[in-house]
Amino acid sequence: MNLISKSVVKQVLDKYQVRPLKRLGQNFLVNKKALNDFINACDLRKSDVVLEIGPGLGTITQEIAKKVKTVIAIEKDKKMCEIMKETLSDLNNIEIINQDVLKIFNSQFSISNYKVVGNLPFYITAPVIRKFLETKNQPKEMIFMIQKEVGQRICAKPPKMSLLAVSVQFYAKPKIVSYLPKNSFWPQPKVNSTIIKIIPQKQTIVNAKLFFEVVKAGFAHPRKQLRNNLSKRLKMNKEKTEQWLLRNNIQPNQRAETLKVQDWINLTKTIKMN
């Protein structure tokens, strides 16, 4: 079934008497070039196990399934799961799970050596990425379609870092593959999208909990100087905070957005000196 066609998408939805749910961010891909760009970005192999988040009608699912060993499609909307039983009926290597992807971490998550893909709505983008990067059983890589601005924030470098950028880049190397115009989807969203690839990296030996405590303190008030944020949030006097920053070649009047991930790692490693 040619699910990349807007008319076919509408026909399928009409048949099942359903409408796209704005609260679930249901914007269906209807652009063939965008689909091809996404599939190419996934760099699929016949031996791959792919976990797809929010497959919707199965547009991306059916193309991936033709190229890999197994697709595990996790869909929160029960009606979409019912529709996929029809649209994907000619493929036997797809497992459809009616579940909120954020809740699979509450159960035994035993899949290994896998990739994660999906067209992510804005409201779950950061939580999904964080969950998969923080799990002990990290994916080999993640390829998502997300809002353009969010993708740019994730891949930002100093002096435009954010808590989101640091959180992702601590665990992984993200990169923007390409941009997608908003008319690539139906219903058409208000903003353009991007294809982003996130590849987990071997982590520097540092306490993650302490690392994020330091980072969150630094970004507590992004427009304020590091000296003030860190001193207040970590309950350190300003003189010691200044000395700590200077030892790591960071000026006390810098802002959090100007620091590299390695700077935060260095601060975490040396905080015990105070």
Ligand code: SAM
Contents of the next structure:
Amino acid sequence: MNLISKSVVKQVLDKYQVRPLKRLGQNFLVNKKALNDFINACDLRKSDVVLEIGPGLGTITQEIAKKVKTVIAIEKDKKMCEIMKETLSDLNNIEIINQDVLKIFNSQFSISNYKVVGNLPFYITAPVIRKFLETKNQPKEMIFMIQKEVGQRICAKPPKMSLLAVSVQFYAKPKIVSYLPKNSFWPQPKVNSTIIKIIPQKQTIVNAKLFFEVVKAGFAHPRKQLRNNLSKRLKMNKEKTEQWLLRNNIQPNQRAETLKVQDWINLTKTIKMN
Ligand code: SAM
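Take the protein just shown as the form predicted alone and give its structure as the form predicted in complex with the named molecule.
Everything in the complex follows now, all chains and molecules, and the chain you saw is the first one.
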């Protein structure tokens, strides 16, 4: 079923007497080029198992299903799941799960060797990315449509790092694939979007819990100098904090946003020496 047009999306929703729900971030994809760009970015193989977050009416789902082994589509809105039974009825390799994606991690989450994709609802972008990076069962790749500014923040480099950028880049290599104008979606969101690809990397051997304690301390007040943030939050005296930073070739008056992920790893590895 051809779903990639504003009029068809409206017709389907009318038929089921539903309206797009703002609280679930329902901005449906209605632009063919954006859909093609997204499918190309997913670089799909016949053997792929793909987990799609928020399939909505199934617009992306059906294109993916034609190219892969299985699609597991997780949709929170029961009504959308009902609609997909119709829109995806001629494909038999799609499993629709009516659930909140953030809850799949509560039970045993046992898919392996999979890709995660989706036109993400804006309100869960950061927690979704974080959960999939922190799980033992990391995906091979994640390809998402997200807000342009959030995509740029995730891919930032020093001196524009943020807690979000460090958190993602600690686990993975993120890359902006392309930009999508806001009129690619209906209802039209307020901001433009981007296609982002996030590829998990082999983990550096460092205590992740301690790493994030140090990073969060550093970013506690991003406008303040590292010396102050770290000594206050980690309860370390200023002189020791300065020595610790200098030993890692970091100036005590630098700000957290100027540090590379490797600087944070070095700080984590040497914190015990204080
Ligand atoms: N994939 C469709 C498309 O591109 O047209 C819909 C994308 S829309 C931006 C986001 C979808 O995610 C909606 O269908 C919404 O109901 C669903 N959704 C919102 N929160 C969710 C959650 N926590 N878990 C799973 N799906 C969710």
